[in-house]
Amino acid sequence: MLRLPAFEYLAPRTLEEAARMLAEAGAAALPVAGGTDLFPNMKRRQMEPRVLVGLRGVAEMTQLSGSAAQGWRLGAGITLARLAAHPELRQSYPAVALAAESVATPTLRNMGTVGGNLCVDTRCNYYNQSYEWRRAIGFCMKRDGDICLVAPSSPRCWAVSSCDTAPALMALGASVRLVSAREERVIALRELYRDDGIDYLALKPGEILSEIMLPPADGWRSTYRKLRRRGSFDFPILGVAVALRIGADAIVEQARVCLAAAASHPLEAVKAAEMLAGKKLQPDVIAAVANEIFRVAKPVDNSDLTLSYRKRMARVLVERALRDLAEAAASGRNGQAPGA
């Protein structure tokens, strides 16, 4: 049985108190909410903080307010189960609900939070193993070693971003509020991520992701498709989020396409989105965009199933997502119905 290392647990009641505790503990501390990713990593000795600042008792981080017309403010401590089940979010921002309800299992979604999912550690077959297993192969660059075992000649780590909610929220233009004892700042969600398997978050020391802000729905339709070996539990080995704003003449006015598990950060397919703008969702347009996604998706051999299969499935999932949205627009729906 894998056991947690010893640590001190602090239980602040306010966000200000949590930020102060993190600042005082410095590099020895990490924030924790549901712990569904952090605690397994600690058991495998991938992370060994001496202090954990618990965020479950911070009430302001569990608040949810807004409307489709005004946009939504989502506390980072909201559970994935609550986010997926919210009727107005399911109606107006279906990609977010689809992504949230695809994470792990019902039990873990009742513990895991949207903020935790946005900050989930990057993953790799050589890294997500027990300490003894990793020691037997000489460790890897991401923890305790100095070589990326996926690409031994590479100077960087190629662990992949395995967050479901980030691509969906990015496709919908979300931003996040970051709070520390020194300052507070708001950035676009896309700016939270770096293309590096180790240093994958652009958080400053002591910062807490406290809130996610969704802009008004304003005619946007969205969906999320996920590839994994099992229909539950598994992390994505590929995810596709698409958001479109379609005019009354059935022409795409704006588009965003984002991929999960295709790089060390949620990958924005900018050219694919540009190819959709100003066009109707005709079969030839969908095929051209899917081919562009096939070009930009460059998985490496550090996840489940073969990299060639995952690359081919990028084309397939984008085609399916765009067909979903074309059918939704024709029938007056917002997007693929969550649970469909």
Contents of the next structure:
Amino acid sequence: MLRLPAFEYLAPRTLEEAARMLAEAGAAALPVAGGTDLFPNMKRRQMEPRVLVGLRGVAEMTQLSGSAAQGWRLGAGITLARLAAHPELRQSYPAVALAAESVATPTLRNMGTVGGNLCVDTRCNYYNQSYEWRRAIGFCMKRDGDICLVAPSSPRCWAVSSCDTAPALMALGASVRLVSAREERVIALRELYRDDGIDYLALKPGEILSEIMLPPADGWRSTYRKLRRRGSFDFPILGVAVALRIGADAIVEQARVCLAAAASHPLEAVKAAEMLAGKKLQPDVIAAVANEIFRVAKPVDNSDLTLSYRKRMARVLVERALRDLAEAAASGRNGQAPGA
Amino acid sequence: MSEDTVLSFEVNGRQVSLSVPPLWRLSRVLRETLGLVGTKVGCEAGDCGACTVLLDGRQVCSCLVAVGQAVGRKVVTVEGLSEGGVPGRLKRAFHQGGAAQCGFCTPGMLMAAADLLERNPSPDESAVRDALGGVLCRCTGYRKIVEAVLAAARPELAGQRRPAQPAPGSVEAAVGARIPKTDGIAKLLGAERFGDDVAPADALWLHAVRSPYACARFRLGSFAELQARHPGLVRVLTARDIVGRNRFGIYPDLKDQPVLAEGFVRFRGEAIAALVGERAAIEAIDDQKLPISWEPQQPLIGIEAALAPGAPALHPERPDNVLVRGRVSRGDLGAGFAGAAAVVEGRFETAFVEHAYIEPEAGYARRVRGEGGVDRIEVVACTQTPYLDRDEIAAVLGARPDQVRIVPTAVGGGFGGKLDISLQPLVATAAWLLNRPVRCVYTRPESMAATTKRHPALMTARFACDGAGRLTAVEFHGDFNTGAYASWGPTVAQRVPIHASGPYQVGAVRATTRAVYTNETPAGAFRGFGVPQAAVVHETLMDELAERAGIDPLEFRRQNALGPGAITASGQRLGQSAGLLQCLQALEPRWRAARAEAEQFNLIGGVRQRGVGIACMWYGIGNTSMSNPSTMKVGLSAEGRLTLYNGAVDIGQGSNTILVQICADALGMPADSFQCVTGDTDLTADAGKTSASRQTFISGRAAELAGRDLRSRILKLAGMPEQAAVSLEGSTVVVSYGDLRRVIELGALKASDGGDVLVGMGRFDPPTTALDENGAGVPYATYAFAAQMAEVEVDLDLGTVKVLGMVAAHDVGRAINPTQVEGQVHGGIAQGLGMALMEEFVPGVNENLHDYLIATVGDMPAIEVMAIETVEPQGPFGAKGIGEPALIPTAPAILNAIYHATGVRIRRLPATPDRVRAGLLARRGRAALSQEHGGAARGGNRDG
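Would you mind generating the form predicted together with its partner chain now that we have the form predicted on its own?
Now the full complex is given, and it begins with the chain already shown.
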């Protein structure tokens, strides 16, 4: 028996109702969509919300509409399976499809949602453990304790962002709609995250991530590369999303490079993107960008494999992603064909 | 939603309306409320996929779906898969193709496959792999599952794919045929009953309270207040409630593990108390709030800490923490090394490996009034060893063995991990004291924390050969971390030295071992008893020696191979069934082609480099140097019912089928005329443990003798000669020889034994001898041999290793059922691949199937199996064994392939990407350094 702690479950039918329920329940409440991450975490007492507001029945959160020319609106409640299989998105926003289809397993992608993945809890070897284990080793600050067991002198938590879709969507310039009982606002996806293992989401109390907006594809090519140990199941050891707009003369006009599992938030490598702008994707440019990525990726010793290995691999993955896109541009494709 | 809400949804085409809490997991509602126990639960966390069902046609983990989320939707479980259309084709393809072994993941696999085929009627292999990527299997290596899904998708090819099978009713055609599992249909219908599927509805639940510390004193306070607060908590068991012996263990003289700890725990996960009561009450109690005070102590973690001078003793009778030593010594070691042309040596380290069977331990016990008013206890649970369980439980209860009845359920994978008792003494004690049925199922973290593992090993060895490439000396020492309790530690310590020099003729051998106590999870039996760890050593060093001698690795093994009549390190002369040379010969064309292809591929000089490695193994079948008999009985009833009473537990490997095949041909009646009674200690004789790859060889021989015994009784009754044919026609046996024909009316015979009128018995105990102080003697009656070849691709930048293909040649004596031989090899390779590349259990850190990595369908290569048949005269129809041999050569073959691809020798397992990458960097560093030195020297020359 792995037991869920006791909680109350509310099943709103509309976004407005969901926001109201969340507001009324206050700090003890959490929204839940697919539950594929939350329920196992709750069984390990990593979190014990007294109220769960289930978003499955909110039909308006499962809408999906748009075009490459106008951009897309993705309901946060659409499943990762649906996102990965969408032919037009695969065509115009390959990084998103590649990231979505690399999450967990087909079984879990039929349940897990894109909104849930964007909000997925940060992970750490000292945190993703049963209550008894955490108690025996001494609790950490992310849950029940007051120090970081990875870096005991650190004032902050270093749990690692392990979301695949966020870097891909960020690289493509996505924004998100946040709805609460009091207000509605749209922010850039990058503004959703904070570099802190505990307060990793910049959500205001009672806010629900309801929708993701992708800007027009507008010549952007993109790809996502994920490093993991097995063919399925695993969270990223490291992920790299790259989006580029390449001009007719093969010169990069605009670039975004974002990393998964390299920090407590999806890490946007701004300087690396600046280094790409105005350049052709020549080997020396790629190498210089990869060095910059190596500099900014700062994994700590709290997940699979050694941290020096993970730091080095950031360089390799960025090089490969850039080469993918250089080849794609040369052959007129958009990024690495998903599923290839 | 209140708890009174009626929830309506469709299950298997039928509308159901239930008053259950909407937060209950769908898996629980299906299994407990609706009785659809075909849906299995392996982890409760989405990490294994066993509980996969279809929700509106899509595969989902039912353990993560709240039943409230299913309202208004359609749920399909394995019980709802039709016999026609896609589901019917899938089930038939699984059955014919041997895609189910233990059957525990089968329902989940079928659901995932049905989801795929409904949307994509003709998928390619990669689409099948993608679709099955969320369901773990630990038995099959996934190959036959993928093949079955492809076969189901292409029924027009089914005729070509269908394996050779005897026509219904044919005789003496069972041995060697690809007969589908005799117990296979139930596994495909969700009708098989595993440990958690059998408890009566009124059973109380038992939850073991376990230590979060590896080493600690503890005091239990009073549970009175807790019981007052939770009236449904019927009883709290502590060590004081164990009325008999509060110790168990495998060896008669090594009962060192308490059922419930007595004030002191020696590993994390050790049980200290058990809560017994109504399920709701048990679930409402937080372990954290129990009146327990802990006094943690510094634990001994790892072999070196336990052997350090001054280390505290885990068990007072072993002051140096050495449980047992093993030794084999033969020939003049000094001379062997002194005269050698080449000597190589190395230090190797392997990790704890978890069995990761998908079925967690589960079962129940009840107290029943026996004949003569003597009370008995019945334990119905998954196990690999019913008779040992019986004797252990009797001792724990202070009862006689005949007061205990063990009824094994179907076993959802074992691999050695269900040889030790787990929950059986707890539920037995509770049921005995309370006189009510009591059930228990381990959680996945509990199963992983509390049950045995493969021994981590620290091994050093030196191998030497002469100028002609003949082995002259082998010196080996291995320390094996046996954890907090003995379990099978002595077996490992004894078996390893016998096998440590590999399947080779060596002039001089000295091999020593120690099993060392530590404050870690007890290490016990796991497919190979330490030999897989030792094989990493001998096969790596054989490769290095071949290179030093300038001889091809396969050729080097061939010229040193043990063959018929050769003398082993134990001084045993091998019999005629010793087919390593034939295995190597079968591999040779593939080996030459693959090596050449890989070297060609590498000429491009890309970031991916390919390599091909080879490894050999030998393995003694049966228990080491001890009597380990099996007794089989076959009976004919007055009604003409033919029954094999088979005490061997089938843990998925297929003995239920193999033993019928053997008995059928020995008796001369068709295999499909048999019924089986299996495992139950009241109804079957002791067949020994399902371990040591012994059931085909030993129980198979007993089944053959039982079949022959029944046959000769029939012939005697009929007064017919040995060559006569026997056949069962209704309630008569017809015996015919030429024109002669006799009919035996079974109804006219006196029922002698449990309703049977004619009974055949067979007993076989393989001839072995004790070993002397130098390890000389006859430890096993026969040995299996094998050679495997691995093709890998290494990403030099990422350090990742992808196994592209395996070719496995196994001398099995005789392949009683080629499909099952292939299935064992596929599954063994999957576990060997895991041991080589990803599996490393760390107590307290990865006690779940998310962080403890076993191979998924996407990690498995193509596998070619070559069954080599060198008839073993002592075996049934010449057969030996395959279960453990399948795994042993895999890891070293992969490691040798990594070396071929990269020049990097991995000596610490598993070969994780960071370790491979570190090896590559070190090698590059050395190369750069030597280039630098070379450059400086050349510069010096110029200066001169």
